[in-house]
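Quick heads-up: it's one chain on its own, the form predicted alone, in structure tokens.
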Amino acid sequence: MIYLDHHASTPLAPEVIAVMGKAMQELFGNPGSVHAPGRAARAAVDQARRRVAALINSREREIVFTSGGTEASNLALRGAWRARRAGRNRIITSSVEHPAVLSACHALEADGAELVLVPVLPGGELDQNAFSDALDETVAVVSIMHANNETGVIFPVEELAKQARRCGAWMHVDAVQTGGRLPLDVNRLGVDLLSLSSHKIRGPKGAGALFVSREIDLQPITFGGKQEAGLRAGTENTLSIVGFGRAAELAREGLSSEPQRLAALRDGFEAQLLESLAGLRVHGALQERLPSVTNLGFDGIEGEAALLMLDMAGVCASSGSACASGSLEPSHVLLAMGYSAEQAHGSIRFSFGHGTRAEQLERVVELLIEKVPQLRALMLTI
């Protein structure tokens, strides 16, 4: 199997599986009790956040666990959204954001918030001058991710934070695709909130992370107990926040050599394919992208069908954001680009990571010239 589908999720480190197996038969206790078992859980998970701190630079006790990418996007609206002054009544988010902060910014718009979509150009970078034509002081909260999933175009989130704070607005960054993948600090940054997500970087599943600056007064959403400093209510999953944290310690000793090594990977692998088949386009090949992703569009030929080909040899691949899958509807990214459904649709995505190598990808770049001409004779025959 060719696994080219980092951006949905990653095959778990052996490293994450080894400190998973032994806190599975150690550490039992509830990170709340007080007596040794309770203590050696909560050791666990102070280890962990110590590492999932040191891959933003952060401190410790601005990171709060929670159940993924996702809770922590929603806390970071959500909460943003109950904590906001009189008079501040406006969400600015993009329209390529992930469904987990376009959703959560939807439903606090019918909650009564006046939400601001900014578009992005054609080549998939914000809309700059609509951003901040936007900006006044009736914002709460901005939200802005890091890079687009889809595309791996990323986004100034620094200069746009400096905006947001200008105004007075706070700034939330979904960094799920980032954190691991790009060297992240969030005091450089300046920004208030960020997301990130365990199985992004060879973690399990089930955990996530929000930075929370010590500067705001971010309000829970769930409620119960304390935990998590009070901001998210529940016997935290210790099993998981350990395997977390070993992953952020894993992908941290990466980030000085393997960013680099995707990138001539990708680059090699787009090359090849632009060079041997015509009607293909790069999204977003002009701007700064992410080394772990590209994606293309074919012309004449449906996504759909290309995938299930890739599958039937081998190889893994998407159509976009895995909680999209299952859809009929083209990609809003693609769309928001200026894209045509037809083009949407004929666009797949390959997202690379640690156990991705050049022998792989020259395999698919020959599967690609192959298959691709049949599936647009096929097409024509339909």
Given for the second form:
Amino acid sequence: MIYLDHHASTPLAPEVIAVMGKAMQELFGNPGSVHAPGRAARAAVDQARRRVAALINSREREIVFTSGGTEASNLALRGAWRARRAGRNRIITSSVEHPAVLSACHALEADGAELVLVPVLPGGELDQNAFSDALDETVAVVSIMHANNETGVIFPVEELAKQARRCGAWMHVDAVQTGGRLPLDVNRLGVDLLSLSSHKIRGPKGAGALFVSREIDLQPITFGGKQEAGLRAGTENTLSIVGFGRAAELAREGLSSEPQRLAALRDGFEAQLLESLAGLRVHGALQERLPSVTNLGFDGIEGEAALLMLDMAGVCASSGSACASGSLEPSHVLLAMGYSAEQAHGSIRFSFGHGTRAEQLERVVELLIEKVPQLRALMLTI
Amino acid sequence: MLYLDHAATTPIDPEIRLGMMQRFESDFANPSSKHALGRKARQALESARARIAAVIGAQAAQILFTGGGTEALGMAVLGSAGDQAARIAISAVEHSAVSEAAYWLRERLGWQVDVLPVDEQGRVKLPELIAAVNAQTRIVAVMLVNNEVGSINDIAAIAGVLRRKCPRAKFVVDAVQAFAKMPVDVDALGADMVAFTSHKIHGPKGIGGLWVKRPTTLRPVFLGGGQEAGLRGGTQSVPLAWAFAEAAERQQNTDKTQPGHAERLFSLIQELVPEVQLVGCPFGSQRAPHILSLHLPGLPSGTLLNALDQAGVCCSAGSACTRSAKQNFSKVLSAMGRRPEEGAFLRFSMGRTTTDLEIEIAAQRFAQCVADLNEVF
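Let's see the other form, the form predicted together with the partner chain, since the form predicted alone is already up.
And the full complex, kicking off with our chain again.
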């Protein structure tokens, strides 16, 4: 099995499984209980909080644990909407955000928000003129992803945050794909809210975090106990949080070498394919990209057919976001970049991670060189 | 250490722990991915859903996985509230997950919250319920088993009242403390939504569920990639879902015929400390067998709790979810007419692994702590 779908989810690090195994035996208390097992669980959650804070250079108290990236982004947007000041009814986001952000924004639109979707240019970069034009004193919150989950194109969130804050708007960044994959410093980025996920960085599912700057007064969207500084009710998922903390620590240690290693693998993969296959596009190729992903467009093939072929050969990849992959809709990201539905349907995302090796990619290159012409011939006969 | 706080949370069953360890390694894929590993994860997720549905006599499509009981209850209450402000009726002893959501509806959306009084045993009083609800009532929430005192409400009778008085109201039942511990049949309950969680039955934290009679009528709280019938976005965890299903079946298959440990602990304590009183319903069909709530006149709860903690006995003075408000007296006990000046109120709650020996030692240590403190006080 060659797993090249690390943007959908990642295998857990053995170190993470080890701390979780230990936690399952030793840390069963409810972190809200005052007795010894409760206090031990509380201490473990707080240690994980320090580790996640260290990953993005925030203060410990600015980390709110959630059930994952989706919940973190929902809390950021809906919580910011509930906390908005009078006269601020506009929300700005991009047309290529993850469904977690886009659908939360559309729900707020139904609640009366004026939603502005900033387009991207054909290369995948954000249309910065449109962004600046949409910004004014009526904006409550701006939500722009750090890097796109499908193409890896990195947005200049530091610059965008400056502009947003100049207008008095809050800046949210969906960093689910970049947190732990690129060095991140919330102070340098100058953002108010930032979403992170555990299972994209070799941690378990069931944990994520929202960085909430201490400068802002976010409103909760879930109610009950006063866990997570009153911003997220419910007994803490100690086990997944402890795993997330260890994964964050490992990711931080890997930041000095892993991005370069993956970039070299990815660039080699793209170069070999471009050399051998005609009718191939690398989406977002001219932009600065997250090293863990390549999004390839093959002329004249059906991406789903190619994925099936890869699947049968033991290669796991995807045609876009896993969250939307139940549907046969073409990728909204590629459509936003100006590609046709047909081109979008002919696209495959390969995403790389800790276990990815050059030999695996060579094998996939061979497979594609052999099979893509066959798939094209097949398409012509239909 | 004697852990008698299973209503707060439970240790994970060792066999489930091992199964989870394996699945952390093997079932990491995103259940929404279409490749072989994704399909395997999806299959495992749906199998867990079907097993959980079977425990409460439901259909798999009616079960939504959530991040826990609080989220399930919040989803049920807030997801049932339409745009028009109306009335919500909640019992006076609901978990904060329900009451805080109701108060949010009042403060932010102008809803009227009708608090249903309970009797001195903590059960909703039917005549007061009948008087409190009417055609404007859109949501009613009454818990099956109270988390602090273990009293069981007659949910079917309440559902009968609601069908006559406010047929349009959605009836939300918090079954967190009852799920798999006593027979729960969603059709027999007559509810519209039933919430439950994994970590009270020796499963992991971080996963719970909501049974929804007609999922299409609910509005989502977290949006995202369309998971859980579009009602709860976020990548699902196969190891957590599997563990939850496994825990539910194991809990359900536990022999329930043996006399409850709570009753035994109470009688042992009473022999040693005769002034101790039972709080809530007498042991029997109106009381969950795993929760012992007791009252000891003359000593403050905090002092006794601390002494027991020092003596290696873990119990609690109320819900762990109200920790930050621990200076406040339990609202459950207040609603039952009790006052903090009366003395200590403690909750001991038993789990599947609690042994007779633990019960005996706990009773002895309790008596010892009381004796030691009585010298001081």
